[in-house]
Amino acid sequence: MHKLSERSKRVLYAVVQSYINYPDPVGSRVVTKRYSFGLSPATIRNIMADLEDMGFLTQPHTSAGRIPTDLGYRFYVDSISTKGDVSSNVEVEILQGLYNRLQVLKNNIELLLSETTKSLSALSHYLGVAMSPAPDLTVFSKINLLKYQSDKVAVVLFTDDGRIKNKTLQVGPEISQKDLNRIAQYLNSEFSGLTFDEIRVRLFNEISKDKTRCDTLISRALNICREALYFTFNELFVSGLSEVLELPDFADLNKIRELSRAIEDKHMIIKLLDKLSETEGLKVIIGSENTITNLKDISLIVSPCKEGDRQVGIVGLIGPTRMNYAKAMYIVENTARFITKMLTEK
């Protein structure tokens, strides 16, 4: 696409870096002062004007310095992700601390993910997010149906990745624990090892078949099955709003409103993370690259967590596009890596 001279690249990199560290538009003088190019401000000005023409930089107003566009950030992110420069020992230690702290929770993935978001936001001062896998990635393992209080059934569902879900069903008093055991046994033998999306399809077929048969006892049982297997799987966890509000990028009331609405909605973020779940490894979405939610000037960094080959969640950070990408990417990548390691080698 664009062919940038080596010199232009270095200037662009310097501008982005400077703006990330210090939230003021970057002028040509600052570039020469903070980075040694051996060029005068006038020359830098020319280069920066070119970079603006090419869409990497923009000016808030005529007499201000330049700030990166999403494309500028993209260039920056792509160059650091190949270099992988930042890695302070302090942070390795902090992450190790996280590893130890989460060790206790390795049997409860949802709690683990929820705690992880707190660590993520505390480490980065951005919004920590995490989500457990969607129904199409969640494999059914086992179900128990326990009768209690004469007309209620507790459904206890085990997924393959160690999640336990429960709910209560209201049933007639005539259904005995024995009946329930039989239903559970049927579900266990029939569906164990399938994903919940697959199960949903099969059950749907079963029920439509049943329509023609009109056997009320079986149809009741099928209804219990359907209700028993209906759960929300991709649970979303978010923490660190108060961290993020300290950033100068969120000094504007409208931005705060927008963000808090997004957090409360969850729906949109789930959709976005769901789509990103499909990809392997660390992924960075910068500002307008995100076409699903209409969050302006927000970037997202995510990475999946695995247990062996199976994905058990996705963790990440949400912050302003003017984000310390190097650090944030480092934190997300290693957090995901640690969780994967912990779950896999246990």
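Right, the form predicted together with a further copy of the same chain is done, so what does the form predicted alone look like?
Coming up is the bare chain, nothing alongside it.
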């Protein structure tokens, strides 16, 4: 990383801020007019040329001004991260209104995260995203198994963070409701309080041992256990595509296609969020720092939500690299902090 003089830092900060506010390449005269540096346009032009040589700025056309690179945005984000909360009274009031609406949903984590994405998007005009925790973080509470028609079972599963999952399984007609009650009782007594990853390891070991057994009912019961407990827990919630597509950054059809593909292929975003959920606190991923090829022109700001020490989800915003980082970081960080406080105190 190049070491910048204080003067160069101020000019770079000014160029990034100008470009975020007005999506046009920034020239030296614009910087001179908007910021009181006491420097001539010629001096600022030279500093901007040096910043371009160092990779912080780029010039889209030879006659145009300059725009920030991902490295330039990274400098800007790192510098505003050290300045504390950057917010207006209006934003504080809007967030408080959001918190009041979310308060009633604290016993249903999936509905809470879904509503959070809508509010995040409405506040920022970016894409609101949230993800519920992975199986290694999701704790089993109890299960009900109900005979449904002659060869089906209705599974109703409860997690300790308030989620309810249900599905139907195909079983043989020889399995009675009495058998299902015994299986559910076994699961509830053996596995309540364990994460689903821990349960799957235990069940795998039981099923491996069962190869030596002759009792087909036990074998079928274990298979029902395995199928009954197999649910996808990394649920992704996304809101605000129409908000994002109105931004000038997405005037290019190729960029719209890339973003739409990434949203449709939820596994890509889930994989990225899953990796980010392992870290503490607010995370900002800018453009090319992203491992997903389709999202190289996109920035992502996320923060985990917790209940005590246990993670219950991750919330964030996806937008163009020309993003209002100060506002977006403030919104995401404070929303995650509020959800954590609300869930921990209940």
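Between two forms, the rigid core is defined as the largest C-alpha subset superposing within 1.5 Å. If you're wondering where the values come from, they're calculated on a predicted model, not measured in any experiment. Positions refer to the first chain, counted from 1.
| query | Upon rigid core superposition, what is the positional shift of the Cα of residue 174 between these two forms, expressed in Å to one decimal? | reply | Displacement of the C-alpha, rigid core superposed: 2.6 Å.
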